[in-house]
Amino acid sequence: MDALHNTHAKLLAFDFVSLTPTASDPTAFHRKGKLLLTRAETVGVITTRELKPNKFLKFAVDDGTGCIPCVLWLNHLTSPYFSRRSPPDVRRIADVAARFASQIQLGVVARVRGRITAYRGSVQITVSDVIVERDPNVEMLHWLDCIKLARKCYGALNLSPHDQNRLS
């Protein structure tokens, strides 16, 4: 199996909800048993925000083919996993996440990056930045990226020749 560890893998909502743990390494995930994945990139418009001041917010990106859940971690100055790092350091952390969070509103098309996690069964990208865009096509490019890299790099696609020759 293939790894694309650290690796920010574009995909549609399609694919990244069909994404399983490994067994083998909890921080990885494949889809039908093809090439490991760590981190992902989408690109739709934000249809539901929750948010829980301090601590975080809850928002889906819909790209057309289904909504991907994403939490964005808002708790840097209280969290114990941040306690070894320098208080400057994680002061800028919190600021450019209180940031991200004051951009995703609902009906803004954001591109989204982040680890791809488990939480209750579920799939979702822990978010480490947004993007929010401002041109009407940049969902139909990610879109041809996601269909051509899906072919191409990932082996997810099971396209036959006619269809192979179109995307070329």
The other form holds:
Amino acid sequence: MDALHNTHAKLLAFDFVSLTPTASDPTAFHRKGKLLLTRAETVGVITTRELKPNKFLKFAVDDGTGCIPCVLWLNHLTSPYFSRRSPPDVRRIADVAARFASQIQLGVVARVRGRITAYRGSVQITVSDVIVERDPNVEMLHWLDCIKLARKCYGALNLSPHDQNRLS
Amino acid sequence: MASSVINAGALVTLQELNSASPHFKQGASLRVTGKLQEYSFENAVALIVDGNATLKIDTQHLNINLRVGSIYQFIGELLIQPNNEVILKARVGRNVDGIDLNLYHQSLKLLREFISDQISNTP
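Could I have the structure of this protein in the form predicted in complex with the partner chain, to go alongside the form predicted alone above?
Below is the whole assembly, all chains and molecules, this chain first.
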């Protein structure tokens, strides 16, 4: 198996916050100095929420092992980044993001997926997907998934020569 | 764009939360789970129970409906009052009716073993 590019790695918060950026690729992060990751998935309780309307929603996911800072961008209709895309597409993306923002409320349990990014020396998730979880057992199943994947998969990957070069 | 720093609620069971526990300290951020045994509308204090252990929860900052007999999970900070009474000042809370408490306790044990393993194997 290769490094996990474009796979949402299920990580516990204490593991996520120890990811470190790579020198050569701003989109990739090391786990324990070995595995390269670009995307992550977390499940936990929303414990902080700070909304800047039409700009972003910052929030934290507490999974019991730590807190993962997350940012959900809400500036699609004004950002130059989206100006070359078709307006109906941009409107749809903005609507989805606004719906996610309304679902992220203090105390709910959410599954959050997105890109791993760095901001002011910390790692965070730049959110692409939010699912509000209603089953009270889902957090435990996520813990068990994370444990199994860390032991059987993330800790046992063999890097390709290309990825070894990226890490060096 | 990192959120302002806030402590995670350490996962503890009510049975573990006694004066010998490392979590039993003023201001500790905890996540606790238990069945609602009593609720006082006057001061918004709930009493939750798990087995033979109980804990008071200050729910004044929460906006949830509490129903005696249901199971709740709260995250907040522990306050040890001068008279040694202990209360958790909840930041968030939710109904977890349907939670499998046996699975919860077993998963928590595995989670702690895993974290301890990972920390001791950190290069």
